[in-house]
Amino acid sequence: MAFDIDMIKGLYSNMAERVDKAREIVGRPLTLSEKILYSHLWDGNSTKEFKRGKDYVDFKPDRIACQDATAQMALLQFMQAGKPQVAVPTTVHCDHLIQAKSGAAADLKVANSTSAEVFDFLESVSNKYGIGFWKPGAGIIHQVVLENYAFPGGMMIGTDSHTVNAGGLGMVAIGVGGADAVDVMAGMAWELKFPKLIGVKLTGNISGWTSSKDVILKVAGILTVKGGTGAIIEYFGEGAKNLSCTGKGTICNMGAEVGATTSTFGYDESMERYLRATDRSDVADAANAVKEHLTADAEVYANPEKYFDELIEINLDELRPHLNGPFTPDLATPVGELGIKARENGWPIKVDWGLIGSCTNSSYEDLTRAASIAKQAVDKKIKPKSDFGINPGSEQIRFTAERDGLLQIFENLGATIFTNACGPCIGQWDRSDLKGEEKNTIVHSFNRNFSKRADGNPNTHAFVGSPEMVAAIAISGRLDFNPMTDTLLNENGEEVKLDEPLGIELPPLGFDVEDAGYLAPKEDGSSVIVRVDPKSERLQLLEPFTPITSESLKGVKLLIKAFGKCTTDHISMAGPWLRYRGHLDNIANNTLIGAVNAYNKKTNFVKNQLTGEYVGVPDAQRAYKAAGINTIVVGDHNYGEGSSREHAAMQPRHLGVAAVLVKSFARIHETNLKKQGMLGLTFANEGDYDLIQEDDTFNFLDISAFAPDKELTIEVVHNDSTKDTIKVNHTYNQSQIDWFNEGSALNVIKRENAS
């Protein structure tokens, strides 16, 4: 039986009325995305049509999910909100703080020891405030959500950018910063700019070496890392119906890599099969009763060009397997063409590691397809040329895969089975085979491949593919290997060819698990004491941010002008820094250390204008803060791409950065800046980026008149006393301006609760 079944049935009971009313207001057939959005309006039935990409709308999400790295800061903020319990079903999942090194048992034991303080904190906070808690080793948040909580037609938010994975079960599931989650936990509306809609029509059927992963790898190549910004991607067509539920989840999961607000599919038989297989027949029965509202109106899919802002068509019969990378997930190359491109660019052909798993590809079906390739290598006596690492998605997946002999196949190949956790995908990988920063290549079934992402080495060239393609490439040990045409030499000196992968959608014997790792909270947690040691290096109670005043926005110094790609990994690195995610002052010591300084093309090396010396970014910023001087960060396009981590906004705010001025923002990061009471601004003229010099001082001339839809004016004073006056844009509405005036969105919540 499903969690929160009464909540799900309650939503379905109102869905017909809300969809009908929305259709009447809009005056046309509705897409699936619109049906879900209009069914979750904070004020109930719709009374107006919302303009895509323009109108801010208050929504009422059904549930929240938090992973342990982001949950710390989210729950530290919620503790300040003055609420006895969370207002909507919420869960915490411990999947980020487990380092992959020796194998599942040993690595989990180390994590439970080294991060005991954090796990105990999260468990006690969850117990106190009515939050479901998934223990370390229970699994990766998004796989656990898909198995237990996702449901067709629902809306959820999560403090991880890959929350979008739940679109595989027909949800509108959106990654947010912790402050957004706190709003909903506290019983308040959640605000989102009404998304634009991108339709992806899938025809045909995937077969052979092509997989669901290749659909999103192809889409990433089409849209690029910012092409989906501000939009929901809705997949449809006969090709969509031919995909498994977990395959749909893979596609939605990696939609985060094109900047999409989320991605989703209409409810179909594959979703029903998955719900019943995961012991949620009650949800399937309830969904079947309203299934016409859990997909778009027929007219929409018959004439999609009339209803979507952008339309992409992909024939799955013709789709080829891809490997995307290196260093960006949208550099798409069909397998078979990668050798030429690698040699032209000087990418290492030799492959050192193949990594299978992550929240994107760790389902039972994924493991069976990869295992079918691994078994051939064993049976055909092909000795793998690369090392292997496997991260099962959940304890249920791991237990079932072990029962069915899948894990033994990988072990026969010499693979290391890591904990049911994120591991190398987020930089939690103690990789012992490298010496220094040597140039090398790895292949993985993850979603992101930014520089330093997996192992901290800027020269690791990471390529993203399907689990089965990763297995084949890793077995061959060569990036230019094409399993569809090439042969391999086995231990007997014979040339052998790998057969096409075979996958099993759902386990024939059903899923099984002895201990899924779930701890339910107390019904009344008022007696639970949450303690944070004042001397702790891992946890720190929060102090409210003070408002940034108009007066303090004069004489603002440039902290750094970031050159090129500046993701949340560049602003607040993961990997070894994850240990400080609950201690704002300590983790602030990694602020922007990965950003490239436009003036010297170095990282973590900027000019301290007070001394003229070049120092690390946090060192310069702490000097400005000590002198009572606010600073500004200047950046390029899609600034803040990547993870939802609000630390990338909270750390600069804590250190005294008042404004971030860029050519364009990634959606989640822009919202996070607003939530923390900062100024997130864009150049009215992108060419003004080139006017900014290393010793500049900034005066915000009309910030006292900060208002919606009104440009702001900044005077840029150069070191030679010459000046440039530039115009900047913003997307703040009046509520968000109130956050700025109060110092943060959390300060507004506290004020409202106090009154």
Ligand code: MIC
Contents of the next structure:
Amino acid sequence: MAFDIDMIKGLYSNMAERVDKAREIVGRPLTLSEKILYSHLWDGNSTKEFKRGKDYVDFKPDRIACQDATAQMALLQFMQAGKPQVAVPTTVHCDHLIQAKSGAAADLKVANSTSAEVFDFLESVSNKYGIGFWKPGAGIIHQVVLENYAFPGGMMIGTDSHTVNAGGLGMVAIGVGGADAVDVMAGMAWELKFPKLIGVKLTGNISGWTSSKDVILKVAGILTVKGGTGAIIEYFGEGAKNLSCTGKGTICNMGAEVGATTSTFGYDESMERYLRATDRSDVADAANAVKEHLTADAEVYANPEKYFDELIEINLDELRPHLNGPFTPDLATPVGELGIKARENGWPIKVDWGLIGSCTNSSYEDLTRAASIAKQAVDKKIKPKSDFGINPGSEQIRFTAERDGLLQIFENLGATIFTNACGPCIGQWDRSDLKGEEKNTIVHSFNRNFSKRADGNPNTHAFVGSPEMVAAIAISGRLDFNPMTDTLLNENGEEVKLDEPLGIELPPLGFDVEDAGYLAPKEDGSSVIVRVDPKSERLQLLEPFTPITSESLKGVKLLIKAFGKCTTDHISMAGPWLRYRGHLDNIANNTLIGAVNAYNKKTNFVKNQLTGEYVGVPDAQRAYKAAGINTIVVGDHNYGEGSSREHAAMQPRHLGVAAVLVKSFARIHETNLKKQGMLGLTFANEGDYDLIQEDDTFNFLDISAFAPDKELTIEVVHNDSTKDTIKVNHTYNQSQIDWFNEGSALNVIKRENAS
Ligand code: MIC
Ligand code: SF4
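Could you switch over to the form predicted in complex with this ligand, since the one displayed so far is the form predicted alone?
Once more the chain from above appears, this time first in line as the rest of the complex follows.
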């Protein structure tokens, strides 16, 4: 099942009634986010008002998208659910498993051979269960979704945190773990806590060096990496209308970096233009007919403070270009002020690489804006001081950009054109210019810049900017370069200035492509056989998890108390480990190896309480498992920030971690823990984090009375036999407690299917 105009028309035809009903029930005008949420209720028309940030609600998403690195685990779980076909249009995209090294053609060939087993598995599972399959090289999931599947007013989920990118076409698109996707694939409801709403009013207009990317870089600075947690960010105002559709996608994309559930924009002419340019005039026509439901009620945007839980205003006339980083995407600095900051902090000023691409910024418009800078370097005889790498977002974009001479412009500058894939954005980058862990700086147009993310080197300082700013900074080779004021010395020894970037929103000659890389599934896939070699090191069929009993929650040992930021990259690193994403036991060998041990500030070096020795986290954990002892992981704020990868929950679960106790969670990760039948808990009193000592043993005193809205009590026994009794909170509702009691959400589905 791929694209389905009848499904969209069906949704639109119900929308008026559902929106009217919801408006009547809540008794006030509705935001766009509410219109989309209320028109996707599992039970049809709403019968009550949901409390934002409180009520769990069952939804009925229109589509699902999965990428290769998460689809393996999602589909291994779906195969256990016992269904013949997916219940909702679903696609799989091969984009994460392709390493960037020498350039597109050679790199794709290598990926197709080294990951043949995984690609074949994904292709045959897709064929069997009615899933559309996008081959390696077809493009990055979110760009392909925007070009082919996203539509105004729709709701989708995807097994990748940047699924939110489709908000650029007016969707509510949400990143989830594979187990959530399996619910929907199996024809069940998808549960989400009704989000809070943050309004962002954009006034004025973007111009000159400022781009859509700078809007979200600014918002990230305001909200920080956890400021959007549990909320949908809805953008509106005159400034919003003047942004391109793909620019809106960029803004929504990086909503993941502030922890937002998703972000969205009301339907407007930029979206209509994009739909028509991507060969979907039928969708544009259908959307035009229900326009008023695809944006908020006028009163909402006239008096936003009354309808949003939080309101931010940004005047685009005053917005300056930013570069965010290093190591966290919310450290926002206006270009021009970075020199001082870098010198103060010891960040290398010299820039070694400029990378353009990723799902955030690889549209046709992005490439034209960056190319307009690259072309000036050649024309004005400025020799670029850094290396350049480009990842186009999709084959359609690459083909069109090549036809229109854009790629040639980058090549004239010595750039390497990598595959239409994630590449360096997810550590799939064989970087040949560095030996060892040298301190260095790179700039890129991606979204995340966590430590080690691009190249595995903890000393690579990565800064996030717009593609055109990345181009300018990389040409200058300096982090303190400000193209708006500074000049560069060219080969003739003349001082030259770069002119403002010029972009082309959509290709004047239209998009073109020879082979987009799509394979439709068989009508009836029942005869397709999916093979998993029992000896494979890449794929492993799943064994159901056994429930964690109350008895086994006595004498629980501390595995690690993580210090500071602990993202999903710290819990289950990507890069070289992506190859084991379909093999739970093998990938478990990276569990928490990036987390910093609070007692010695080292990574992958924790005390095995059974022997007193210091060993790697997976080794300690395997020793506890062998001894039949459950463990607990303790962490700080926003634990599990970043990716949707459920490996970050399944690996600890597989190895015998029973509970994760932190100051606060990132949304997707918290749900992933629940789905896998583990305990995700938060300190009732944050200060209790400091009570936890290295040799602690935990007794869950009242876990047998685990119930919604009821705090739990844990006795923490220290090495000297003194004890602290602490209270912990949780957000489990009754069905989530059932997942815990049965071992996992999947066990519940299997039981329900069997009966
Ligand atoms: C990412 O950007 O971190 C990823 C890789 O796309 C992840 C998904 C994954 O870990 O496979 C995400 O954002 O969810
Ligand atoms: Fe791929 Fe990077 Fe986008 Fe994740 S953020 S989907 S790794 S391009």
